[in-house]
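A lone chain, given as structure tokens: the form predicted on its own.
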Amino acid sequence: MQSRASLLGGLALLVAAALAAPFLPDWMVSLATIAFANALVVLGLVVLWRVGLVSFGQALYYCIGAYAVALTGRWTGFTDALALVLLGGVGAGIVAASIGFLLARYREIFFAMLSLALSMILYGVLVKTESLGSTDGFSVATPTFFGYAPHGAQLSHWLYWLTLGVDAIAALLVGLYFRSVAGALAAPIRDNEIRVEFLGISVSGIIHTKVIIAGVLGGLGGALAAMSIGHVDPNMAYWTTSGGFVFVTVLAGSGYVAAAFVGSLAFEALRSFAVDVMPQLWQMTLGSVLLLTILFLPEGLGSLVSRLRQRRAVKP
């Protein structure tokens, strides 16, 4: 009943926010787009906090889809949004599905700084390759959608509706697989993986899988920032875009699919105002926003949702 009232208010909200677009203000739209694209790498990493891992290398994931992309449109001039965040996607994923073999044999801080450390190899690699555009990086062709080349305010609509499209897709799947048996046995291996081990089940392969899937939402959400900014830089693998989406993902929660969504939001729009407001301190707001998160919300946004659910059943 709960899964069923859940997907019915995840749709509504989706329908929504599409037919809002056209009554929004142009950078509002960006931000929500930008927002929403990089909500899928934050859900990346709710798969792996749901396991107790934290990846502060996410932005390998991110650059190699926004590369991907850009490096397509530039040498073969294809500039199809579908196929391009497709293929950005599946770069990542194989990325991931091969460097998975050795993320996965590593736990704990471990895994967080070797996957951090594949990162800043890709930074350090793009930033020395000329070709590639190095520490300026350069800009992404104009998207189409099956033949149709919007422009102006009309891409900004179409890109934000893509993003809405894949989130409203991977939200699905990422929500089936929680629901899955290798989803659940999230906690159990969190919690004590050697009896999982002794259950017969392999917690290097369900730790691989999970970092597959990670990748795969970090290039699909790369692929579409790429195409919404329109401009692809090495700073994209840098270590302060990893930990920005771990700031996203404290400020979340691993409790809820929807809290990645919400939270990414909330974040742009608060990165936003508080450089908007006070250009000299916003980096301290949001660390602020981060301390009392952990201090009051330590299980991120969703939490409030159980909270309140809590707060329903015991008041009859």
Second form
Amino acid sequence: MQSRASLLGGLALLVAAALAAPFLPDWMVSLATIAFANALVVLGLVVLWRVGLVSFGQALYYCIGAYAVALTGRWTGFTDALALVLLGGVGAGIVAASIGFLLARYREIFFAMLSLALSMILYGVLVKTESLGSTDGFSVATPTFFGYAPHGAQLSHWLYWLTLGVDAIAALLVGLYFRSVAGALAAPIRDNEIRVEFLGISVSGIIHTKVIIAGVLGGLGGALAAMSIGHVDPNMAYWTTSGGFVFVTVLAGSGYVAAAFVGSLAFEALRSFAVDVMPQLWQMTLGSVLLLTILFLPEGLGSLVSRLRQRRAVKP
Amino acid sequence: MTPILDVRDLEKTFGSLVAARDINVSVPAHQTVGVIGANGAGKTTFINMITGHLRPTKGSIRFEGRDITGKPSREIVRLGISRSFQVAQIFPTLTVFENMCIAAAIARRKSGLLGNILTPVTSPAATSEAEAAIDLFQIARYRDVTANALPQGVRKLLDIGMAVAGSPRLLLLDEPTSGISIEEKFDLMNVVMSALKSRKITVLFVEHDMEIVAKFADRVLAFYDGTVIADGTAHETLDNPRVQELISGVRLKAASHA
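Show the other one: the form predicted together with the partner chain, since we just had the form predicted on its own.
Full complex below, order starting with the chain above.
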């Protein structure tokens, strides 16, 4: 019942968000596209966070997804947006699957630092690669949609719709995953790994799967962001980029799939507002918001919903 | 008939320390076997080798005729051997029902690489088994209590219940009554043993309380210095002079019955 209600609610929001595009100013559509692309990375972090793991290197997959799109366009001239997004996801997923063998053996700070180290290796390589523009990066070929080549405001609308579509499918699949044995094992693994092993399941196998899911989501997000921004550079793998995703994860909380999207949108809106109003102090504003979130909403924006529900349940 | 558990010439050494040696035990199905011995006599090492927690240095372990020596724990669990722990191993932040449901869902998951992802955790099969196990272990009044708030005895029952929710055919209980007050021990064992009987599960349990052993075990293995020094009915083993000499607590029990 509850799941059907949230499914219908999500669908209604999705349709409303899609229909709103032509009536919104361009800057708002672009901001929402970036926010919803980044939300995929956050959703991946939520998957990890539920087992108590934080990755400070999610920018690795973000960057791989972005460069996969940019390089394919540059080398082959292939520009179909949907295929490129899937390519970004698969590319990042393959990398996640291979380094997952290493990562799945680590927990806590070691997991966080190791993922950070791996993303910084990619950053270092990209910075040193002159042919890919070094620190400047290079621009992404204008994407097409099944042979249709929109430009200007039309292009940003199409990218926005594509992002919404990918988000909707990802949210649905992650929601289903959370209800599966593997997804439901998040709290048990955080609580007691020995017991999980003795119930007949491989903890490192489960964590490996989560690393791959988070990697694929990171790659999809990076691919969408690259097309939307129209440019890629090594900063996409830099640790502050990863830190930004962790920031949004804390802001959103791990309770609800939808929180990742709301949190990401709130973050991008807050950042552009803060930069606009206080160009010298915007980091301070973000820092204060994070502080307030941790103090008063330790389980993130999503917990507002559960608090409301509880309050409603208490009333007769 | 093939014994459910057949252990031959089992040995485990850690460097120069011999933790277990020359263990030969064959357990027919539906037997309830008590395992006694002083601390360090090799009881837990024995259990840990059967459940795959430790790899034997020598010898073989067969379960229903199949060689399981040195297989990883999770594979052994899937074959039908489960265990409970001396310190109850439960998920403290989940409720009793959620604990049981996870255990039942894992055991009922689809096979294959993606089985964990393709099986919903609250499938009807898993939830009905979880409810059944809760009833079987008589902890229904704690159904929605978070596990870290449970009294010690209920934690133990939940731990064993979770093992049973996985439908094992052989269950190893490591000191099921440790940490339980003397008054509660018998009640707890009554609940556990009648639950296991109703599910036709073969049981091996490690126990220090000889009264419990005498009351619940069909057969008793006495461990000393890494090996089995006596194997017979509860009376035969507990009356064995060597057992009485080497394992403290046994003579006391014999004396109290004299």
